[in-house]
Amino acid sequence: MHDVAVVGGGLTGVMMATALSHTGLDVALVDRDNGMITDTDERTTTINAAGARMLTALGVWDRLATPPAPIRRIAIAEGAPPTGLAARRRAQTDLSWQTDAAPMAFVVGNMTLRAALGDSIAQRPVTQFRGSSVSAWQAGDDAAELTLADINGTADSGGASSLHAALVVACDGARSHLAEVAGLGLRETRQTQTAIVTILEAERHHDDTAFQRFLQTGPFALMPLDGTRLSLVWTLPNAEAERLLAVDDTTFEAACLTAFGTGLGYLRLAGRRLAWPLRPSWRRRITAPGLILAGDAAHAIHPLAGQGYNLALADAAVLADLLVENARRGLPASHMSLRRAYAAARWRERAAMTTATSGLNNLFSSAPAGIRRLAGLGFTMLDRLPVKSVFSDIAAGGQLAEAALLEGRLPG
């Protein structure tokens, strides 16, 4: 029997299994994929400073084939880009933070990160069940049993049709099958927005700056990549996103300039346009007997601050420390005290990030500008509120979660 079984072979699941393999426990990973990278995912992941320290300690950072792009500045603006005299007046109310020391965060291509994680876990004592999914599971007082199903005849499970583990960690996404079976209710917002994700090539260098422009239709975010390239995540109402996904490249580029302005010169489309339906979700309970939820299975947040994967990294770091402490006390991974400690430790950061991202998105893209300003909720008020620090403090990483890995140390 394994001590821990991680279910889900995406960026979160492989990272979780890699992190927990450093606790001294017997760890297994159940992955629907067969381990071969065949797609061409052009999306990117933003990793804050604490996450970078953690991935360095796990040996992942040094395996990145392409150097991560640093974020040294954050520039935030409200409303459509003004012109002429209005542009000079508006510049005085925009918000920005910067550091001349270490980067606040980094932007990494998903394919690059996935390959580095795959190389890292291959060096760890993790039993991998690839090409398998969980068709059923049941949890007892001391252990859980997972029934495995072969995916398209590609399973590499050593002939196993089931596995037993003291604790199961579900990293199987926002619509987690394991969470559903365990009765961990999901509170999901209605899907009224879609994010367009792609790569843009700017005429001028971004100066290692992450840009967030809050438009009434939704935030327009540009994250710096190598050279003059930027990763775009543009939140729009469903119908408008569908329209812009269908127009020709020139029309799309013109729409980007209208939304963002000409501060970086012309913005040329340099990648495929992908649609990302936005359904921010929240689970009040993230544990059940024999089960812990992590990553999007526990909390799928709005992507405007690029912090979803950082929450997952903190989930793994906190759980690793708790498992080490549990073992020191002579308790099994299935003990209820570990589940209670994990839920308590993750509550504050989960609540803060969910409130900050969904709240800011709703404030700037739902309420009419006139009402916002009459109520004192416009950008000038935001500059005076504690939430102003969300974009700079969280970018630095680790301030809402304390764990060895987030400090760059292995657990234990």
Ligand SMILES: Cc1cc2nc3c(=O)[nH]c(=O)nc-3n(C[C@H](O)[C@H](O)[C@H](O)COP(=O)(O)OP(=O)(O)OC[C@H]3O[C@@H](n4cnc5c(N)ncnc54)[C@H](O)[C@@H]3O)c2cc1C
The other form holds:
Amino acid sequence: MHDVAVVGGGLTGVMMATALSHTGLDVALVDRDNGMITDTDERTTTINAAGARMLTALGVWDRLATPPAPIRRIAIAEGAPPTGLAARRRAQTDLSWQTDAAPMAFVVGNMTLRAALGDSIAQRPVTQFRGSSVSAWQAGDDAAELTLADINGTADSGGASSLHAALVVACDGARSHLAEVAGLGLRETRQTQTAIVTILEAERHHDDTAFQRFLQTGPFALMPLDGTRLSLVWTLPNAEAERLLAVDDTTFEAACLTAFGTGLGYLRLAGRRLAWPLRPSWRRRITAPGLILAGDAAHAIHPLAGQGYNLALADAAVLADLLVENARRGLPASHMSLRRAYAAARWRERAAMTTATSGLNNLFSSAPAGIRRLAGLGFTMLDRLPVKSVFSDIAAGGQLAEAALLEGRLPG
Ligand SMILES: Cc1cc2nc3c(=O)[nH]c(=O)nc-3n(C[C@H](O)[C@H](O)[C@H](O)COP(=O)(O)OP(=O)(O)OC[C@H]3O[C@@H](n4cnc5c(N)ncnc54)[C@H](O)[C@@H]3O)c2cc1C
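With the form predicted on its own already on screen, would you show the form predicted together with the named molecule?
Starting with the chain above, the whole complex follows.
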């Protein structure tokens, strides 16, 4: 029997199993994919400073084949790019945060991150069951039983059809099967928005700046990459996204200029346009007997602030500390107090991020401009209220969660 079985081998699951392998416990990883990097996830992930410290401690950072691009400044603006007199007036309400010291965050390609995580876990004492899908699970008093189904006869589970672990950590994505079986309810928003993700090459250098322009149709976010390249996540109503995915490159580039403005000069397409349907979701309860949820299985937030994976990193860092403390007290990983402590430790940050990201998206893209101004909402409010500090905390990262790994130390 394993102490911990991590289910799901996405960015969260592999990172979670790697982190928990440093607790001295016996860790297994189950994933229905066979571990080969065959998909084309051309998204990038923004990793805050605390997350970077954690991935460095886990040996992942040094294995990134392409150096992460630093973010030293965040520039946020509301509404369509202004012109003439309006430009001068609007400039006063645009917000930005800057650091001259260490970068506040880094941008990493998802495929690069996956490869580095794969190399790192291969060096750790983690038993991997690849090509195996968890088709059923049952929590007993001291252990949970997972039933594994072999996908296409490729499983490396050595023929095993079941696996026992004191604790199961479900990292099986937003539509978590394990959470559903355990009755951990999912509150999902209707899918009305789609993100267009691609790479743009700007005429002028981005100066290590992350840009967010809150348009009424949805936020237009640019994250800096190497040279003058930037990663675009453009949130749009479904129909508009569909239209912009179908137009030719020149028309798309023109649409980007209209949405973002000419601050960086001409924006040339330098990658494929991919569509990601957005369906932020929330679970009030993230634990059940024998089960803990982490990553998107626990909280799939709106990508406007690029924070989904940072929450997952904090999930793993907090759980690693709790497991070490639990073992020190002579308790098994299945003990109820561990689940309670995890749920309590993750509540504040989960709630703050979900509210901040969905709230900002709704505020700027749903409420008509007139109503926003009448109610004193919009950027004047953003500048005055704690949302601004939430945003800068979000950017700096790790402020709401405390754990050894987020400080760059291994647990224990
Ligand atoms: C457009 C977009 C842009 C984003 N940008 C950012 C960003 O800049 N910064 C950031 O921090 N976050 C960002 N995010 C969020 C981030 O991508 C996700 O939080 C992260 O990828 C979630 O990873 P995960 O491993 O939790 O889930 P998934 O990627 O969904 O992985 C789930 C895994 O579980 C496995 N699995 C599922 N069911 C089973 C089963 N029954 N048995 C076995 N295995 C199973 C699957 O094979 C898969 O490997 C973005 C999201 C979107 C949509």
